[in-house]
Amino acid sequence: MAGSPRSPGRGAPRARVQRSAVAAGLVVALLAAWYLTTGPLELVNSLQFPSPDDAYEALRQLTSPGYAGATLARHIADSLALVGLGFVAATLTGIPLGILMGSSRLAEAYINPVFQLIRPIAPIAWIPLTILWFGLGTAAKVFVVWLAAFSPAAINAFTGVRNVDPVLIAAARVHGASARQVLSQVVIPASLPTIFTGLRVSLQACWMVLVAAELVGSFAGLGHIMIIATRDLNSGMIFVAMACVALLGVALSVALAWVERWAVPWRR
């Protein structure tokens, strides 16, 4: 007697459980390897890579009384503010510019050559000029983060607009849509998946350039911890700061993915 046909979605929960089990096993294996190589086996010097005890002591010191002039909460708040301001500034400038270049050949002809000329310059190379322009305040640090996040946002917005199916645009025009309606109701919605891809890359770029940005006169921040800990040869502090950057980056990426699911429901 033939068995009943298996539902297509029945294997999905089992696959998720298996992936979670594999991920958990890898995490446990990495933690065990970390403990053994930096602890009992002493394969790695504590100056080169901290042991779990070193990391715990650094975390405890950061929590109270603090390190590098502030507690961990203050360092995290400063870095989040810096990343948030730079990311929002890049979003508000890069996406409109990309849409403009993608929807107008004339705008592309004038703007794109300048954009392509400036884009290859690494954000860290702008730091000397940034200090001359903005001094050592928050504006200088935000500008460096903005530089890192701006290009991915603009390029992906431009690509998204240019890759919109011409049939959709033609159909909208046939039904009497104006140029503004075509842009707002056809082109931009169809470009959203590519735009959000650019935003994810921009957000990652913000965290990658954080340490460089906090070279510009910072008194707190996760990058500031790394800078001071490097001078102090404190690998535990460096590790804790790096772990915080990783965890915060993952958390913000998850939040951005949630916004994408809300803004682009047809891709769920």
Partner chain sequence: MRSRASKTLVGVLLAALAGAGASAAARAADPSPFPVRVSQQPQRWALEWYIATQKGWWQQLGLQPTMVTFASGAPQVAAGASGSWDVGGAGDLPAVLGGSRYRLQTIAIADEEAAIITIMATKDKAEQYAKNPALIKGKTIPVTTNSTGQWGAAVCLEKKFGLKPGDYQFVNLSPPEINAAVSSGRYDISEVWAPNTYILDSTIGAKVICDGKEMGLPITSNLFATPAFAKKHPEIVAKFLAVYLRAVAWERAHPKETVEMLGAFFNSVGVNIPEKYLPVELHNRPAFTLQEQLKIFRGSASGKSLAADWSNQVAQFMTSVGVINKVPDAKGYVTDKYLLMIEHDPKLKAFAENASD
Second form
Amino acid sequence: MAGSPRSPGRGAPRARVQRSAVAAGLVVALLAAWYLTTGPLELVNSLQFPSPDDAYEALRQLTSPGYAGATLARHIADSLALVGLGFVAATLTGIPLGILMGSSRLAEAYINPVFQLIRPIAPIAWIPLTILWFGLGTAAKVFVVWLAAFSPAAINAFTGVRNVDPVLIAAARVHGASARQVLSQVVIPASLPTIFTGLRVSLQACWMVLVAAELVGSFAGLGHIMIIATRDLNSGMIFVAMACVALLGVALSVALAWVERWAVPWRR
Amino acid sequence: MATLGAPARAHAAPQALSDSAAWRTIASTLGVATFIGVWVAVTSLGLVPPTFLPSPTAVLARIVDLTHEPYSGSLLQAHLLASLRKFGLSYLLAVVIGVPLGLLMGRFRFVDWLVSPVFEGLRFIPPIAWVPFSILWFGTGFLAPTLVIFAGAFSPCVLNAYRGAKLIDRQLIEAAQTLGARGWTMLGQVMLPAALPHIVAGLRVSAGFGWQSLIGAELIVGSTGLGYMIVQGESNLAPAVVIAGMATIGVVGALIDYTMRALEDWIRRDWGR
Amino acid sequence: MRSRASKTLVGVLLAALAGAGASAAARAADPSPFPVRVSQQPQRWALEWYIATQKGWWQQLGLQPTMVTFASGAPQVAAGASGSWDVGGAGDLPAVLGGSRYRLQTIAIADEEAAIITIMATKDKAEQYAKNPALIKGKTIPVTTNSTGQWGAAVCLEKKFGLKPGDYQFVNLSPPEINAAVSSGRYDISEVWAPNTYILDSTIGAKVICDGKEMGLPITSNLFATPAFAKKHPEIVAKFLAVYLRAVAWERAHPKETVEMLGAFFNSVGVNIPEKYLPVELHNRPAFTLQEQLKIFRGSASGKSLAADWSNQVAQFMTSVGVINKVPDAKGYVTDKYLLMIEHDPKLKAFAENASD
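Can you return the structure of this protein in the form predicted in complex with the partner chain rather than the form predicted alone?
Expanding to the full complex; the earlier chain stays at the top.
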């Protein structure tokens, strides 16, 4: 699921120039089309899609004095904090569980059926129960994010551990490594690439459930802007919030790829 | 995404008794029993009030009720059918547009360059974030959830078709070209079969995302479907209805996944030679 | 309309002349009803249309309605802009929002409902809060933000309980989520509107400690027509309104049957409230007859009607919370045109004031 379409043969500098030219041309064309259809040609009602002016106006209002109870910086900070907390919670619980299930077949047999029972339920469908159980505070929202991010983390840790070459483990045992040493010095390092794939999927899942989590009584956040702006039929505001979500999503993905290169240098 | 289950067991080292199939079955049964046992215990011992968590029997009874007494206007099966119809249409749309697009992007650099910048930005937008615009564009009509489900299901279709196309042996394409394959023939008769295992893997992921997006869309807007039933249950303070809805979503989601996985295995077997 | 009638006439003549089969003649004699898409919500004010459907009144005016049901006002008003429906009803805030965004025409009041915009507190806290409002200080209060619910709650807290906005914290939730939050026991005070007031009263014994009527707020639901449809088919809008007004007249004359109808209507749209609340709901949300409506809308042309004043007050609240940037001119979207069309058409007037079956 992860990874981006990118031409693998990025060697030729000429191709790179061409590629940038196509991208730039596209962006210009899109902007022109946006301006024309919402502005002079009046093909699109500003209620249905904002004109560049509307979007700029919304952005200005968001930066100061703010909208839906906070300024843009606070909305972004709240969303990032929420995703961060959910991601950390999912990582801290999902990876150990995955490793446990990966290293013990009995544990796998015990946990997996229940895990498989609960996993297909969409995280957002938990919202009513979440409000009942956790109220409206941070815990409730983190729970929803955790629900989405937990299973990719656990599943990939499990697969990573299970697919470690048995010869490697046997070799370590022969050389007198304890079970603990085998786990920490052989199994975990060897499964790290798969675990990282899981983390990337997991982070993306966090991001994908962001708006849903902010349905649970939030004071600020990008999803919160969208919820309020929908009630206000403010298409400019919706557009700005979506653009922020998209840009931050790309940024997060790039950042994680960077961390991955740093933490698993032998991967590429 | 990797899978739990069969493939991983393939190289199971013959170990102690604890690894035998019988023990695993017992452990699995125990696992489910623990889950249900804890659920029964906390509800029947009064540790949590029924308004927080109804007992499993209450939920089961509710599910049975829902199949012959309409809730918020429809029976459970009618809600399910409404959800499935929205899902089916949108999913089909995502596949029909996404897969050819992915193949084209994999085949022609120009298409790749043209589509990627937009696609890369859009795919980080959560499907639920399309709800506001889907409302503004389509009201709460049939098309409104379609856009949201489409947003969820589209990108795995494109990505996997793209990756599949990229991995096709160049010689295969060149051979086809010398034999005169062009345009749709190339796409449909050469590239599609060659990339099929990848595409089908994408279809499975995409079905899962689509199903989850649908529920989100129904929870926020809509007057039919399982998500709507859950909201009504929430509104009427009937947690048993909420859990009944969640269980249905889970079972159907699992069934969709199971079907797609069977399809994937079948194609892998046939193509793997 | 005239061309429609003449077409029918020609049709009948032709059929008779040709001596065509009886079925064909019957089809031609029955003027094909005008399809009109009515947007509604599962709310008390949609009862009038339900009654009209049960009684077959739409057909009597040659209308063929399709009901389009929405759960809340914002998506409904948005859908109106994209042409998903022609006429309908919603809360005054969405109606004003539509008026401000695309001149959605407010053509009548659907019902008065300040009494069902409330602050509720849980059973154990209701009396304490009413006696000593200072206890509310520092509380987190679930509200549906940017709605008349928030308006009612803010005014209640300020005027009745003497609290400043900084003394409490509003948190945004949709009405179903408010029910869940209150029943979780974590939030003992909350903004609630009908029918959730009844649900919370009957299930957990929560009590209303303040409502919008007490505060004298002009909160209503309104009937409206999209500007495009109103311009193209004004006579259909008037007929649509006449059907509604007839149901109001009927309700006045048949209070007992009205309660039963409300129960049946709520059942059909999935609202489950105990029967004992049905009369309460009708009492709290009165609807207005043609003559009463005319009074409320008198002076619409100059923007000086009571209806315009109510809409302006709502618009001021909306401006204060940032829903819209400025109060729109009521002249542009609050109109008595269709009420007057009925008043000036003796046949339509008689229809609208006919209180019998």
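Take the two forms, find the largest set of C-alpha atoms that superpose within 1.5 Å, and that set is the rigid core. These numbers were taken from a predicted model, which means no experiment stands behind them. Numbering follows the first chain given and starts at 1.
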Residue 64 C-alpha shift between these two forms of 2 Å or more, rigid core reference:
no
